[in-house]
Amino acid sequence: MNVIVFASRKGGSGKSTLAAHLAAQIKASKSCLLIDADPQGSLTLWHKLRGTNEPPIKTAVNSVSGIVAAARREGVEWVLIDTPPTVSAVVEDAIKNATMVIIPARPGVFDVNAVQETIQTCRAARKPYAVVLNGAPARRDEAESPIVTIAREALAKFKAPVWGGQITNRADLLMALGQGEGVREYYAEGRAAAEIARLWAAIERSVKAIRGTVSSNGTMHKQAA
């Protein structure tokens, strides 16, 4: 079983909606469960916009470590935790059980500045991890935006593994959350569709990578960084 937390001291940094969108592109083809240990309950009420169960969610208030066992003998494929914007049990115990955390983090001086805190409880947990760039500038002419090269060059800094790709701040993204739906579900076809598929193919290598079922060649993350 993989489980993938979602964690930064940032309040709004994206953490919720990455695990939504991702949620959904995962439950297209493999069983996945999440958890929301966020009190906020933004991707609880997503889950009741969906109307479904699917994919099926826990709440968690001190711990998550129970659900995680739970979901293991019941043969969950991908857990994704969401949790809060603050220092907390529940923070630690969701790195703790996770085979790798994403770091969302808008290209803005106080996102990326407010990263180094999970950074060092990841590296602390001996977790692997990665910076996801999150609700970023459109590309221009192939080029990313002056900000997020910014951001990338502060984050090199910190010698933190950060994703490649972005998450660029598109209407399909809220559009989609506010129907309870993920934007492969929404527009399978649209840019955002296309960014968040691209953020899960290199979650999923990563994951292997860490499992070693294959190089980490190219990998997001890095052990301990």
Ligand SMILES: Nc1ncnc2c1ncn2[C@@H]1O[C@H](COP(=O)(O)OP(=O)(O)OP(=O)(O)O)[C@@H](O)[C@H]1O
The other form holds:
Amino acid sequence: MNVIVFASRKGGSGKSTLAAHLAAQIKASKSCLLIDADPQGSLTLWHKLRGTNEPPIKTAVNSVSGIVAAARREGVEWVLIDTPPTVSAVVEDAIKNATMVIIPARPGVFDVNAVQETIQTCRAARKPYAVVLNGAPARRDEAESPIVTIAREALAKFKAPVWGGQITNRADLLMALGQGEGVREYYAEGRAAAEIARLWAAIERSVKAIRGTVSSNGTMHKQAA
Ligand SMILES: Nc1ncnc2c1ncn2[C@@H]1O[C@H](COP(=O)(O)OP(=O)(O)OP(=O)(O)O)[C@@H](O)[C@H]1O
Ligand SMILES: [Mg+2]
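Starting from the form predicted on its own above, please write out the structure of the form predicted together with the named molecule.
Below is the whole assembly, all chains and molecules, this chain first.
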């Protein structure tokens, strides 16, 4: 079983958004459980709007360990955990249970700076992690926006592994959430769906490398040390 934790100290970086879209992506082929460990309940709201109970969701308050252990016993393949923008016991507990931590960050100076705390938590727990640039300006003529390049340079200074792709700021992502859908369900041929699919492929590749089933060449994560 693989546990992907979405964590970042910065509110609004895209933890709940990525968790929801990726859950809908996974659900198409594999068994998946969502855990909403954020009292704000964004993921729970999306799940209510969805109205199908697919994938199932559980709420965690102080700890996720019991829910994760039960999911393991039940043979769930993927567990996705959304966490609050705090440094709290439940975030630490989620990271302890992680196969890999995804740290979404918008490409702004305050946002990039704020990833450091979460990186420290991952390093302390010796967990693989990767930063995912989210809400980025669209690429033009195949070139990424200067602000994304600057963000990558700043993250390189922290020696933080960063996904080579980006999740662009797109209305489709919001529209889909409002209907309780993943963007693939909302508009499968769109660019937002392609980016989410690419992110999912990168996560799968990293998790296989973490599990030792493929070489780690070209993966986005870094084994925290
Ligand atoms: N790539 C994107 N394109 C368009 N809108 C986005 C994108 N990413 C996030 N948003 C929107 O930005 C807002 C904040 O995102 P989200 O709630 O996912 O952040 P979060 O990290 O979960 O925040 P919190 O820490 O408060 O839980 C939401 O309205 C979300 O739908
Ligand atoms: Mg959230």
